[in-house]
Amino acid sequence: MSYIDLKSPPKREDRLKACIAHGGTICEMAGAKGKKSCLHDDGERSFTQGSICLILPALAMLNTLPDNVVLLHSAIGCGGCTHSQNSNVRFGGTVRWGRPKDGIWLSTAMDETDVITGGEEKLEKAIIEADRRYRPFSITVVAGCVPGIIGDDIDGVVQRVQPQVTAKLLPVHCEGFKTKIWATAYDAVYHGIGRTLLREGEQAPTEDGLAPFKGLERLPRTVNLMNVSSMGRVDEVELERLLTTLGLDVNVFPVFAHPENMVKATQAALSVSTCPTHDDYFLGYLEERFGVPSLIRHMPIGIENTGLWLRDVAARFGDEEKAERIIEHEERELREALAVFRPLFEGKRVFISAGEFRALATARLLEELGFTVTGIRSFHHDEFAEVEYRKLANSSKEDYVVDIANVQPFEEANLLKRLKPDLFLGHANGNGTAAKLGIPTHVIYNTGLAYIGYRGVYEVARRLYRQLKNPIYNRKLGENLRLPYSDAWYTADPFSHIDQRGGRAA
């Protein structure tokens, strides 16, 4: 039985043996000490400051879908993140279609009475009302923790209500208490898309081993460019530029894709991941059911990784020589353009915090610009990142710390206090600790800024140059603010609250 035949996807702790609590080093993670990194046992913290709920990335994806209503079946507060995410939805719509458009999300707003009596009847009425009011192509029914705890059968509700509405109904299971690995959200969304939008007309592979969606032909020069919201439109344009130079057609999937047209993903000749953390679940399904092969090795951030990513794609179409010409031209122009920045960057120490693959690929980019990496904090760890750990272990002159942590700013504060980096790169909502310590910070992801491909290398360098030329803002913050930790914590082992194999939790 395929995972896609189940009502909900397995959690990543089980499927990938992913871990969320570990303190180590870059060489250890790369297996330099003879230990395969995917064999790290997940740890437990004796103290934790927070986590990341999988509803956040799931709603960030689903709210971008045009002609779709997100119906959250949970407590009203579970949808609070959509207010901040809506700016990305509006901006994404503007740069793609020339007009801003809000994401439409509703909530069943489950309360104490629903917890006692059950929320299925309330969900049925909400689905019918959403269909009557908006007439969307699809309604994604997102289950939070509350229905998972009390046992509401959202798949059963969807089956009962589907004949009464015109919209296609997609159940998406995001019960946050079931997993500590927030990246399971991507599997949950892809699971709903695969089970609902791509299964009708599914057919067996033909003699060539390929099985496009029934009635549709294979598109021999079309590639699926996977984006679950890890790229803004400016980065999509950069990768489309490189792929079309190879003579390929690009199908960006799934953010901002109309649900009715998602079937095109089954016709492509190849699926290309831009972040292995996001895509492996769905790419496996496309290959298994529709014979669409996939590439899932490199994230095209940085000079080396962009070249590797492009070479892999070109090799699948026999375009290796064309790819080499493109890469030689792009790298020559880029290195000339970067020359003005390098003297300021050379030897500057940097700490990076982000989702695993983005953090590691960005670390390699910063090395290419002349920075020295002093530490990395990854939100989780799984086997797909091993190749990136090996690249960094090989390129680094000395070993440095790696913290596997779903946020946990107390560990970050300890590490930053002792490492004293010149620069910190992290997500917009995760730069506060470093900023209050007086460290210049830069956002590692913003849908309006370029990060990916050759253009991304230049744009990141240009922004960091401006940041480091005038660090006075962060210096003033550090002089006038303090973090809520005692001096004793800054001298303690930063990983003393992690109970790893062998145990050492305080």
Second form
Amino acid sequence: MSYIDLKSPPKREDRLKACIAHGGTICEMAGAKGKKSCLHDDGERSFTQGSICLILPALAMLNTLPDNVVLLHSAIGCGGCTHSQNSNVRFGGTVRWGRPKDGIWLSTAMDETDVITGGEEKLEKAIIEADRRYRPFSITVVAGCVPGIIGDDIDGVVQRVQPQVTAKLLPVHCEGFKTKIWATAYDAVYHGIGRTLLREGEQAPTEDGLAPFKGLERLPRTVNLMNVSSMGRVDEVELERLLTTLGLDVNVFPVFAHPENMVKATQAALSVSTCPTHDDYFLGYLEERFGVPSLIRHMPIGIENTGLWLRDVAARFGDEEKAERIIEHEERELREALAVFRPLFEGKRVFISAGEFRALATARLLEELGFTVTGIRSFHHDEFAEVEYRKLANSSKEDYVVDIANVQPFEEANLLKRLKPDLFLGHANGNGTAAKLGIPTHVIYNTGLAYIGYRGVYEVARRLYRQLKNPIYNRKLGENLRLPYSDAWYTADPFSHIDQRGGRAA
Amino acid sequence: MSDNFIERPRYVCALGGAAATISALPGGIPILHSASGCAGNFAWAQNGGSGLQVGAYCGTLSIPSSNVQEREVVFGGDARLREQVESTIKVMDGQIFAVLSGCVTEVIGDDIKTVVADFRSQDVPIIGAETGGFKGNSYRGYDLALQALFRDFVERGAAKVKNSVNLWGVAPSADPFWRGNLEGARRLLEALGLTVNSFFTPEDTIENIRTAGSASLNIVVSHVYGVEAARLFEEIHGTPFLSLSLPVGASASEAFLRSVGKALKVSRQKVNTVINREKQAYFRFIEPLTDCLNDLDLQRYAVVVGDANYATALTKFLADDLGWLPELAVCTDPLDDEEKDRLTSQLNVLESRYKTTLVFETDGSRALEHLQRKWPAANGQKYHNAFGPAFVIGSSLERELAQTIGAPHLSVSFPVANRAVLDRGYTGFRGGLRLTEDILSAVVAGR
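Form predicted in complex with its partner chain, following the form predicted alone:
Next comes the full complex, and the chain you just saw is listed first.
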């Protein structure tokens, strides 16, 4: 039985042995050969700060789906994050279809009575009412912590109600307490898509590999370009540009894809990921059930990595020579354009913080621009990233710190006070610590901005040039604000709250 | 209104409201005893809804959180909480700590009270509140956090000080204009010669909060938010309270000053002097608007969509200060019948005698249906008394409604995704000028 046959996907600490608590160095991380995934058993912190759970990345994807209603089955606050993600939905709609449209999300707003009596009946009625009121193509039923803990069977409810409604119902399991690796969200959403929208089309294996969705043709020059909302339209356009130059057609999947057309993903000749943290689960499913092979290494962020990514794709179509010509041309143009920025960047020390692959690929990009990496914080660690750590260990003159932490800004504050970098790049809602220490900052991921491909390198450089040309705003923040940490904390070992013995006592 | 779901809830949960409240106190450090994602969810909600304000001294992803997992669900989370509090007071530099429970730890029955009591007995300035998300929304969490503060932190037995008042009723970050609104109300009270403790403004200190029991009156600028806490305060510390409308604009501010003056027996002469001074200044600013207001025919029909504070306060402002026609007010909070009655009575008799319709509807997109019930769309007839020219004042989610009826729009109530808000507030006479500026600016934006 494969994972897709289960009600919900396994958590990544089980499936990939992913970990979130480790203080190490780039050389150590690069030398982790032979060990599966985390270098050690995952640690536990005796002090922790809040972070996100899988419901946030899951909603970031689901809210973009046109003609879909997100129905959260949880307490009233879960999904509040959508207020921020909605701007991506609006902006994404505008750049794709010419007009902004708010996402539609609903909450069953489970109250004390529901906790005691169970929420299945309420969910059942909510699905029926949502179907009648909004008439969507699909309703994604997203379970948060409360149904998980009181034992509501959302799959059972969906099965019972499906015959009574027009919308396709997709259960998506996002019980936050069940996994500490929020990247499990991608698996949860893909799992719902796979089990609900693509299931009926699964074919029996044939000798020449599996067929696409029932009744559909294989499209020999179409590639699936996977985007789980880590790229904005501007980045999709850049990758489409490169792939089109290779003579390929591009099917962006799954954000902003109409659920009715998602079957197209089964027709592609190849699926291309831009980030192993995102897509391995679903690519395995597409390969196993529909015979769509996949590429899942190298993130096309930075000059070298974009080239590696493009070469891999080209090789699958026998277009290696064409790819070399494109890469040579692109790199020459880009390096010339970057020359004006380099003197300001040369030798400046940078600390990078983000999801593991994003952080590592961006670190390479920054090295290419002339920066020196002085530290990295990755939100989690799994085996896919080992090759990336090796790239960085090879390119760096000195060893530097790597903090595996699902955010945990207290460790970062301690590290930044010691390292005093000239620049910090962090995830959304993750730049405040560095900014209040007076360090110039820039967001490492924002779907309105360009990061990917050759265009991304240039635009990142342009933005960093702006930031470094006048960093006085953060400097004044640093002079006038203080972080909420005790003086004693800054003299302590930054990793002193990590217990590496493999989990706290129950 | 649906019994089965809430559309695009315009708030987070009790835990989120409580965390924002504690974060807004001077040196306030929330300690969430919850699953790992709660703090992040609140951070993103603020990012998208609070007028570009996220966090505070200790907010967003800096907030300590026990991040309970399946293991705690099985074995209980008390030990993990104890460990977390122990390490929090070492790592964090705070003046007040507050343990706030979330859904998971409340369902599994963790005993946060005992943990908090143990640390308090060691002189740690720490309080605790049970704020599981299923207890209610942000505003409920605001009230629960205040209750914990009044119960466990504000010193008991203080002698009452004449003309000293506490002020609350505006929930931090749930009202994107909370800072400006508190300051505006505070200035009104100070104009009466009162000493004001407003808990959350830069002028407030943790010491004044500790001695808040000495206030001779508590003023809650809400008919819903913080009212329970005011009852508890009265019970514990013997201070009576006044629950008043959020004083948005000149007419509401005048009524506010008269109510407070009466309750505190401030001389009628003093109250009149303050009001006259403020009104004179107000009308000197208003005076030069007269020509354009008339020449451009800036009177509008209006739809107001907002929380329990704004739905009534903005409607009153439009009707009684601007002389507009707020035909429909939609309150998007889930409220009980008594709370609904309290709000309804606020709009029953307006100074302008304007009759408006107040509906309680948690699903914002249904405002259009409520409007069309009162103002049917044109049916091809030659003469049609349309709902127009119109204006929509609500949250940024009302942009779609405004577009549908072809009206300009201003975001005031959460979520406010499309404005930057720092110290701007709409309370007081000056607040009325700000609001007039913002509303009319939206009307003449294309001029």
